[in-house]
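The chain that follows stands alone, in the form predicted on its own, written as structure tokens.
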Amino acid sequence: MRQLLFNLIISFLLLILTSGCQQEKTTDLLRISGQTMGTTWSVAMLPSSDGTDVAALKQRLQKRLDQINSLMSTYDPESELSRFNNHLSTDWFAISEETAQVIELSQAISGLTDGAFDISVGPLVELWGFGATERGETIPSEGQINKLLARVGYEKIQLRREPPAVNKQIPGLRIDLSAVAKGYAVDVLAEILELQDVNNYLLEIGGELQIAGHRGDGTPWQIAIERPVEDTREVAAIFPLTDTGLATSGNYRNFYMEDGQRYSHTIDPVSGKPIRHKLASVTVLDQSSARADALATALMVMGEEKGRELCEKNHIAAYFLIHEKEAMTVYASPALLKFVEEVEEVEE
């Protein structure tokens, strides 16, 4: 699960997002919001300088999102993206140049990451419970994750760009990028709003992010990092942020317990299994939310070491939230540091 407290209300309409949280002193900000993809999306804006028709805006928006969905989701049975996983051939499958945008983004983490990110992971989700299927009685044996493992892995996908079209090189190969997918459709709102000449606004799709221009006030908009804590909502740190694409991954609430281990929803696509590693969170800064959003969750499969390693080679702005213990460290990679002039640590 992932989830963002923000320093500001904007009305009901981010209320998931601002619970808690110091309210907005200006009120010249419009806010519209919606349904998709099995969550909610929201924008904070300032009118444009013509004036902005906030109904047909949103109107735009909620399209456009609608048509991403037809193509990406895992649920909707009619989809692109459902249609290729029961395309049990191995044989070229036609594809939109949309979805080939984000595949091809996502095989090029997959490859930057050793194959932390990988879009072929979704039976090993489904295998230890945390996938549409209830989790069965028993924790998956390794025969049940060897099996599995044999038609997972990036490697088995190929993509063509001319004419667009994906295959598998194994018939029981299935893609999902739900990782991906919320970011890349934040991304190409926020090219909307740019269009219709909004250049101020926070917004949101399930907690991914695209962040421009400033507040009512003239100043960044101020966004707060959720400690991660199980049972409350505590903000850990504030960022304050513009022009750039935010996206978190963590492991602290999506989890169960099993003969005293205990068991996280983010599973290591090279072993099969949940990570065991200490990090307990990670936000990183992108131009693009979509490539925020996939390394996001490439570095909490990587853990506190690789990926820190990753960050320091590859000039990626992340923040760390580790567990040390009874206590909580926090890992400011150089880029992020860069980056952001001032983070406000919060004491717990």
Given for the second form:
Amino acid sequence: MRQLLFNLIISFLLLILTSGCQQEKTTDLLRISGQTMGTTWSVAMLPSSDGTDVAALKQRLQKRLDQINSLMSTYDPESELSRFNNHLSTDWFAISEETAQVIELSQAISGLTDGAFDISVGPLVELWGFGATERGETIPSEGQINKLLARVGYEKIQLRREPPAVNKQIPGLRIDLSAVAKGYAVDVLAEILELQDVNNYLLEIGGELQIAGHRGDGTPWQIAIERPVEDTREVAAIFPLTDTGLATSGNYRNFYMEDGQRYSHTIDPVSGKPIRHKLASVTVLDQSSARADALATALMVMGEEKGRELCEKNHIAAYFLIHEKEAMTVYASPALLKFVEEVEEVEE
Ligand code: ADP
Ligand code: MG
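Right, and the form predicted together with adenosine-5'-diphosphate of this protein, after the form predicted on its own?
Below is the entire complex, every chain and molecule, led by the chain shown above.
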């Protein structure tokens, strides 16, 4: 619920910004929205040249989202992924082409990030109280953590493409695609819009975006990056953007405090514990929202220094907001600066 509220507010903020900064002509924008994956989705778009049937489009997008959810949700016990997770065997388990694609991308990001991104951390996400089940009363013990760590490791997952199937080398291993599925769904919806001849849009699921064309008056979409502070909603920077995917991960909303210590929903697969460092949020731009989504989570795990190295070595367009004692500092990777001509940083 807290997550839903958070994402509702984010979507609202995005919409205010995309409408608030624009000129009159953009009142022609069509808007549709709905709910999926425990969060909200929305599209602001210019109609196609032969007119867009908004109600039919909305229905079509929602249906496609429901389909993806029935494959990849860990909240739905009947989903394909839940069935794989409950299948306590090391035999091959047949999966859909779509799930195989998302697992393949995830495994590639795990390799690239030396395991910072790991779709097998699900049991630890649950243990720390950020999964589908209720949080326990106490902070997990080292013993509990170590027991689950023995079941974690992306290299224990094998993927086969023809026909698509997956297996686990440890029967208790579970797959959690929460850090990449929203981004994937955004890419799928963007494809549907393009096929319907909608070429100017801002499409978003829980803060993961695809942006195309312009916002009605020929000028780029204005995307607000939130200042990572609790309990208030402020803008840290505005990116004028066109034709890209974008995803943000942060540890400043989905977290809880216990004995003065912050526990957030991003888990370091090496320690088995929520990350603890000064990096407050990471935004990644990539043609693929799925890749941007996975990379944003991975960079959050890696932290500022290792994250910077990764971006510079692999031309990743990323924007970090870092908590320093008194203020917030910013890191924009070289690839980001090529992508976004002018980042407007908003003064505190
Ligand atoms: P959000 O859901 O806020 O968009 P993310 O994309 O970063 O944020 O996804 C966070 C979710 O990813 C967590 O709730 C958890 O289910 C999962 N997760 C946590 N740590 C990792 C990790 N190291 N690698 C992959 N997935 C993770
Ligand atoms: Mg992510």
